[in-house]
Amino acid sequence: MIFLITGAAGFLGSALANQLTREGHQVRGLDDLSTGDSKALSPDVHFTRGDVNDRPKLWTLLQEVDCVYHLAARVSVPESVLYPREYNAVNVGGTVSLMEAMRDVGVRRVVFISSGAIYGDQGEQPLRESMPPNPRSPYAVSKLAAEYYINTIGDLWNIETVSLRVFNAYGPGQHLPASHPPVVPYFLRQALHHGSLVVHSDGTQTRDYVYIDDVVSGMIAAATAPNIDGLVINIGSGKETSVRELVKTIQDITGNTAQALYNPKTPGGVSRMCADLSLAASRLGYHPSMSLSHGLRLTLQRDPRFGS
């Protein structure tokens, strides 16, 4: 098959692209490199630097493509609170531009990588796709709006669509920006240097941490799975882990003895998150296998930034 991946040089995009090429597929990657790194991509990926709103570039890249993976997005919850207009322009506007280009060229399937952040705070766990969305940040709002556009436009223009709500993915190669870094690589870096682990809120908040290889398996399954047009499907570990538990696991693995420091809650954060995977199992054959402790150890072993 021939795939186009937008956001191909990012954490999820590069892992997906590299696995697809290992399986013998032809992969075209598009990324503006605002946060991604083209060095993370296999030489077998046909990479183009560019913006997802660049229509002529999209028309060229979409020729003869069987399926598009749409991952191009701004992805930081705290940053979105500061820059909601930018998040809307990229996450929503870029999605509409892509769908219009797919219509023009005649590409008939798109897998949109959405986010578990759409659920916000709910009254019960685990989080099911049938629950009403309750986004608590501009990032989550932009992902929900993109889901609606994907589904509505796909129905109008006869494009098969599926949206995967990915929860807290982690693993080797995850981007570690100076401001608002993802919690797992930030904690690992701090722990290896025997630094303090700064926790926002009291640490009782929970997340569903899912290893990158499990996420990639779900994304690949969505490209060819039958009878999933228009669906929204969770991709996670199905395990609920508090930030305090994450701190303790990382301290045990790295030998870090520094105290965790508890700061005020980050605006836009939610209290509990855990994915219900029933739909993913039945429609995609998705069964994540990586435990958190093993996934963290593999991250340390496989990511050269951590010195292992």
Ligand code: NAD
Second form
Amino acid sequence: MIFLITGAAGFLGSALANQLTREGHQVRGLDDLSTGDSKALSPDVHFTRGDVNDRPKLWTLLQEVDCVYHLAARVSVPESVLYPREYNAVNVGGTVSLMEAMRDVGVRRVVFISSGAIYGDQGEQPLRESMPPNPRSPYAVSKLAAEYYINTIGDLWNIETVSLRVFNAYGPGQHLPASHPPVVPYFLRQALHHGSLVVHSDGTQTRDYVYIDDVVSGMIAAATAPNIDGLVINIGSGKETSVRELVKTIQDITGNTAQALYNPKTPGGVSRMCADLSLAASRLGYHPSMSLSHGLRLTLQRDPRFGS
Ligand code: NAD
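Form predicted on its own done, so how does the form predicted in complex with nicotinamide-adenine-dinucleotide (NAD) look?
Following is the full complex, with the preceding chain placed first.
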């Protein structure tokens, strides 16, 4: 098959692109490199630097494509609280630009990488796709708006769509910016430098941490699974882990003994998150297999930034 991946130079996009080329597919990647790094891509990926709102570029890249994976996005919850206009322009505007270009060229299938952040705080866990969304940050609003656009426009223009609500993915190659870094690589780096792990809550908040190889397996299944048009499907580990448990697991693995510091909760944060995976199992044959402690060990082994 021929794929176009937007956001291909990012953490999830590059892992997906490299796996698809290993499986013998033709892969084109588009990324503006605002946070991504094209060096993460195998030489077999045909990479183009560009903006997901650049429609002429999209028209060229979409020729003869069987399926698009749409990952290009701004991805930080706290940053989105500061710059919602930017998040709207890239995450919503970029999605609409892509769908228009797909209609013009005649591409018939898109897998949109959405987010578990859409659920916000719900009364119960695990989180099921049938629950009403409750976005708590501009990032979550932008992913929900993009889901609605993809689904509605896809229906109108006869484009098959599926949105995967990915929970907290981690693994080698995750972007680690100076401000608002994702929690897993930030904790790993701090722990290896014998520093204190700084938590932006009292540590009781929970997340569903899912290893990148499991996410990639779900994304690949979504390109060809039958009868999933218009669905939203959770992709997580199905395990609920508190930040305190994450801290303890990372300290056990790295030997870090510094006292963890608990700060006030950041705006836009959600209290509990755990994915219900029934739909993913029945529609995609998705069965995540990686435990958190093994996934964290693999991250340390496989990511050269952690130097082991
Ligand atoms: P990432 O920042 O590594 O990847 C995003 C990529 O998009 C980057 O390479 C960036 O350069 C690119 N990009 C940003 N703006 C662009 C633009 N205007 N045009 C072209 N490219 C642009 O983050 P990631 O974790 O790999 O996330 C990938 C996708 O998965 C995103 O859509 C994100 O919302 C979604 N997601 C990620 C997680 C997670 O835990 N990592 C969880 C849920 C959803």
